[in-house]
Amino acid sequence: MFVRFALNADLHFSRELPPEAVEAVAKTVQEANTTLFRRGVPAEATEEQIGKITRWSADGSVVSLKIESGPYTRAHDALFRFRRSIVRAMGRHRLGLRDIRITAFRVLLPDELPDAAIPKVPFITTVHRLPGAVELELDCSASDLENRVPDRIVRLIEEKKEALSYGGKVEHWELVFESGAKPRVYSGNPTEEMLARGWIRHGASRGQWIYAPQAVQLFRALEKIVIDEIVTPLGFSEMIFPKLVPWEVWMRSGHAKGVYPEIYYVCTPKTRDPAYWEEIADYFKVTGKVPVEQIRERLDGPIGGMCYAQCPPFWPFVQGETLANDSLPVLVFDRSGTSHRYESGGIHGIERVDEFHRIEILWLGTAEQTIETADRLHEAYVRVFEDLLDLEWRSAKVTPWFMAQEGMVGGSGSAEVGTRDYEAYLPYSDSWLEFQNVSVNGNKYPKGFNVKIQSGADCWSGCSGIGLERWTAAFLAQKGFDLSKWPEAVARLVGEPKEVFRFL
């Protein structure tokens, strides 16, 4: 079985159709069914798989159609092919097409879909469950059909169904390397001890920490290791990426498909006129409270959100451009600000927070250059984790869901589009923390932002986010707070922790 579409549409013309125009409609319908709707259809397609006008009538100035189809020349595509033909035919009779009104649209999906696979979008008005199938009734305008809303709904249902199946599998995580156990010198919870030592304090916002000089010393030591041992030797140049991301960027990057539960939204004032806001200010001066509901009424937007994944706001820099062959691969990184993520799974320690600090490494070039850069990064991370940080760690090949659903996974070994995760062992919880990754994203971002290469080769990209909180959590969980037991390279860079604050 295959997906089927059926629609009813009324075509409204400028005046009542004379008999000769009705005859022209009949002829146009016949030509559409025998010739027009078959263009581009595989020769092996059956009659019921191809779009067809199964019923039509003319009443006054209205031509009513019923079009049914399988996967080829889908009913809505057939409608607009027919529109072009009927406009020409009626033009000879001095009749103009004024409007197309969709009176019914149905999609039959040959599958017993789970409820979770059917999206809650306003276009779906009714869901009928049939033996071995689901029929959807859609409320769509002609412009919705031209925007391919039915096709997008069908594709979304397929993605949701596959996601439900994929979520229960483990094949997307494949162990690549494990360092083996390292000597245990500490078993405490590093966040709790950092709190006790006064290295950190909770910020005023959810999932936010204030880092005292002692913690920042370690942050900066780890950052210097990243710059000196990874970024600089591999030839990456520093940039500054925006930290406020508008919808246009997330639409192109693909994050608009599902980022909503985890972003911090950004709104703008409707006006900067002080008089417009005087009531708000006066209320606070009198009550000492901020009138949030009244403020909400005075906002526009949201226009987007705070930085969620650090690399998307880079892409407008190269959007619509063609990269010269001799500039490739492009190797850049950003360490200019915080990222923000409303952690739906809950916050925990310094390793799972809403506001975090990250060095984002990004590269783009040909497929071969992108894969080669990822391999060089893997080698650099191995050297740092083994020789400088002396961590107990492992790595695994991971297929992120967004890549699987977009058909971006293929090949084997380092040539595979996907992500390499690095995990550090946490002795205090006998668990593993994902603290680093390297992703080869294929042409996902270049395609979304229309970036090309002079040679005509496909443009690929990769990214690698280095979260300072997670590196710190992994390091302290294994090495503790006694500097004499730290790897010499880290201890030397950190120096003696500086105690600046003494509270009475």
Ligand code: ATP
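Residue numbers count along the first chain shown, from 1. Just so we're clear, the structure is a prediction, and the values are computed from it rather than from any experiment. Throughout, rigid core stands for the largest set of C-alpha atoms superposing within 1.5 Å between the two forms. First, how it differs from the form predicted together with the ligand.
- In the core-superposed comparison between the two forms, Gly495 has its Cα shifted by less than 2 Å.
- In a rigid-core overlay of the protein, Gly456 has its C-alpha displaced by under 2 Å between the two forms.
- After superposition on the rigid core, displacement of the C-alpha of Arg15 between the two forms amounts to 2 Å or more.
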Given for the second form:
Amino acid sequence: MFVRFALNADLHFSRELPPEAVEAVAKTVQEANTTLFRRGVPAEATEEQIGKITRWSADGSVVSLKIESGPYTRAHDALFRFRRSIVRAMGRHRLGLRDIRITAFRVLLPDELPDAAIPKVPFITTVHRLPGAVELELDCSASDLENRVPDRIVRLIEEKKEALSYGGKVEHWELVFESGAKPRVYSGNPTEEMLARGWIRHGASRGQWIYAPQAVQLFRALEKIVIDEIVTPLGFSEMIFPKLVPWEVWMRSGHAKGVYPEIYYVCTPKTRDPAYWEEIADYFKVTGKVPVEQIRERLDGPIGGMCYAQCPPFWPFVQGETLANDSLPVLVFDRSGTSHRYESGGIHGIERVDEFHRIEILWLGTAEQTIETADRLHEAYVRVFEDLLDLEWRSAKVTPWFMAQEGMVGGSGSAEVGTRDYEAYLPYSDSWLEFQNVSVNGNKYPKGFNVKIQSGADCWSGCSGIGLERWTAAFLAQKGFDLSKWPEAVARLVGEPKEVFRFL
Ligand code: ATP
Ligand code: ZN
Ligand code: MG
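What would the structure be for the form predicted together with the ligand, rather than the form predicted on its own?
The complete assembly is shown below, putting the previous chain first.
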């Protein structure tokens, strides 16, 4: 069994069709069914798998068509192929095509799909359950069909069905490297101890910390290790990526497919005319309260959200460009601002927060260059975690849901695409914390942002996100707060914690 499409369409012409034009329609339909619709169809395709005009009629100025297909020259593709030839044929009779109206569109999926696999999108008007199949009726305009809405719906249903079969598991996990046990010198919860020592205090917003000088000394020491031991020796150059990300970027990066529950959304004022906002300001002056509902009415957007993954807003820098061979691999990084995620009830200590600080390393080049860079980064990380930080850590290959869904992993030639998570042991909770990762993203971003390479080779990219809160949590959870027990290099870089605040 295979997926089937069926549509009814009315083609509206500029005037009534004279008999000789009706004859020309018959001829065009005949040609379409025997040659036009068969172009590009594999030889092994059977008769009923290929698009066909199964019924047509001409009434006044309207030609009505019924087109049915299986997976080849799908009914809607057939319609637009036919449009080209009918426009040419009717032109000879001085008839112009004015409009195409889709009066019915049905998709038959040969599968008893769970309800959860059928998306709630406006185009699906009816779902019929048949023995061993589901039939969808779609309400689509001709331009929806040109935009391939039916194909996208079929693909989405396949993705949802597959995601359901994962049973809620987000990632496939496979151990790659293990440092082995390290001596245990501390078993406390680092967040609690940092709080007790006045190194951090809760910010006013949820999942947000204010870091005092002592904490920042450690942050900057870890950051310096990243810069001096990893980023600089490997030849990465610093850039500054935007931190407000509009939909256009997430549409191209693929995040628009699913990031919604975790976004911090951003809105703009409808106008910056002070008079428009005077009421709001006055309300606050009189009541001491901010009238949030009235503010909402005066906003446009959301236009996008705050930085979520750090690399997508870099890509407009290279969008539409062809990279010179001798500039590759391009190696850059960003540490210019915060990332924001709505973690809801998942907030925990400094390791899972809504506002965090991350160094994002990003590289692009050929597939070989991209993989080699990931390998060199991995070697540098091993050196830092083993020799400098002396951590108990491990790394694992993980396959995120979106890549599994896009079939990017496991396919031929894509064995190296995927993410490696780095995890540190937390003695206080006897659990492992992902503190950074390295991803080889294949051609996902270059394709989304239309980036090419001079030689014509496929452009690939990779990225690595180093979470400073997570590095700090991992380090303190294992090494504790007695600086004399810290690895020498870290203790030296941090120096004596500065007690700037004294509270009465
Ligand atoms: P988790 O599974 O722990 O939620 P994630 O898979 O969502 O992590 P990524 O999207 O891979 O994380 O983000 C890359 C890095 O960003 C992480 O390794 C971590 O260092 C950091 N990071 C992500 N989310 C947070 C957070 N809520 N708080 C602090 N750091 C974070
Ligand atoms: Zn990234
Ligand atoms: Mg997460």
